[in-house]
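First, one chain by itself in structure tokens, the form predicted alone.
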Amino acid sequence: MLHKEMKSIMGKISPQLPREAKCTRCRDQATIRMTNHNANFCPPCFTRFVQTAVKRAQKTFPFSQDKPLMVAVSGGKDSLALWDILNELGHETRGLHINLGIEGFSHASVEAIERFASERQLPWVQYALKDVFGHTVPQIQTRTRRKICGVCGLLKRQLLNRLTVKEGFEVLAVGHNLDDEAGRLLGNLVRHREQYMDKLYPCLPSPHPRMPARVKPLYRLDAYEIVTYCQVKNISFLDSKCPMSRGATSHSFKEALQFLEEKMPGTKRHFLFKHLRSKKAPRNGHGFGTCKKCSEPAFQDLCSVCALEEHLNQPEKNKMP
């Protein structure tokens, strides 16, 4: 079942085909309307159309294309599409899931990776938030004044990118989609953070020997387009948002440019690819240090995770806003 988001966005931009329309690539008979790309599609047809949007984007990443992927996967529509497709491309693939330890949530998604793996032989391991950090995401929220949601993107970046490291992983492909990218960009634009802007680029560089490159292979395909896949390919996965997600401000971005897409279809893929076009390939980074706790690398003395370690642990009268 689609929740109800999902269902406004497919309902308002896939109208019902009539039996008559046919297939633009094939001609035989179309039941997938695209209005971005003003074109119809049969579902053998459609496929080919998505398999193709990830090899154009696999033409940004500065490696072979026959390296071992590890890919985070979540349960949900995006990360399960994209571990089918780079199956289906044929890479060899690991799926890594990090348990948040939410009551209810947690739980539906391995149930979901377990059976999406299990039906097609694929390996995949689990890491538990709490065994990695020691604190759940909701022990987080109840110590912290911070946004959980910023948190807990944090927390899931760095240590996805020490887990791929240390199951012996050199990428870590991500299941960030076109409207994940338009929506940060917009986000980035509005608040003038012109410092998270290259991290916007579909293949980021290792930047330590200790993190892997991360890919976004998705990056061209939006939300419908995903969901549409997943039905096509009967993939059943998580539709459910997180729980402790409500008041995100990425989800309001994301909302502003769907109701400009509806208005005007392309809108999202032609703010994201004008932006991409104007820039330069991230190098590799430079400036690292080695965190004074874990040995990991960082910036400052100590890494974001061990620093927000220390914050955790305060007295609650000492802690920051």
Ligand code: AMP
Contents of the next structure:
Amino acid sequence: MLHKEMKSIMGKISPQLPREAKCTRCRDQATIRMTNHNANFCPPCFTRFVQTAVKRAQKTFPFSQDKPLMVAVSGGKDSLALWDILNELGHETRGLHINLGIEGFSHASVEAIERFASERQLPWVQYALKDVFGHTVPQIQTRTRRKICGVCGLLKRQLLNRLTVKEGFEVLAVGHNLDDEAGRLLGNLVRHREQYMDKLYPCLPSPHPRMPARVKPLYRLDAYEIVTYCQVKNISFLDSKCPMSRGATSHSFKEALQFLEEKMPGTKRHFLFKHLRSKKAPRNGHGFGTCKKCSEPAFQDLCSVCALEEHLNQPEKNKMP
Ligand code: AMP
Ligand code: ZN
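Take the protein just shown as the form predicted alone and give its structure as the form predicted in complex with the ligand.
All chains and molecules follow, beginning with the one already shown.
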């Protein structure tokens, strides 16, 4: 079952194909309509199309394809599809999940990952935010007036990096897709956030010996293509948004682009890819020091995780009107 928003996207861009529709590649019966590529596919040709999109993404990654990949898995469609594709392409992978301690949602995330991994006998590891940071996400929310999605995003980013290195991996693969990246680009442009533009690149090299490279092999595929892949491959993912992310502005930017996409198919791809082509790949970072509290790489005296911890330890001040 797909949630309401996804059902509406699928319904609008995936009209029922007539029985006589032919696959654009092999002329077998087609069951999948790809409006934005003006093509129809049978399931095997669609799978090949998805794998080709990931291989094209990987061509832009400036390191050997043989390195084992740590895959950040949330249990949602993107990260499970990503893990499946990387596994099918022959990569050595391990799943990494951070349990955020959100009632109901976190449990369902772990169930989806467990089911997926055990069906395919894939190794994975889970860390609880409560253990590695001392608080769950709902506990953090009671101690700060900051927007919880921003705080959670910061923690996930930093801790995924640290845990990837701790587990002995050099590369972390995340499930951000074309809609995420195009939405982020629009958000950055609307708010003139020049300083975040580099983060949109599909491969961010390791900026420090104690930080992994971060890759986004799904950046050429949109939500419709990824859900379709999950359906074709029988991947049962967690199909609900985080209950704490309601009203997040990132959703609005994606919805705005989806509105344009339905009127002008291809808009999202053109918007993102044209931008990426005009950018130089980011180079290895510099200017890192060491956090005086935890010794992790940091730009200031404290790393962003320790700075957040200090902020949360002043609950009265943070919550005052
Ligand atoms: P999101 O920011 O929730 O859209 O997630 C983007 C990507 O971050 C996902 O596709 C995953 O690769 C990764 N991710 C999100 N949440 C988690 C989590 N709790 N544990 C591990 N990886 C995650
Ligand atoms: Zn620190």
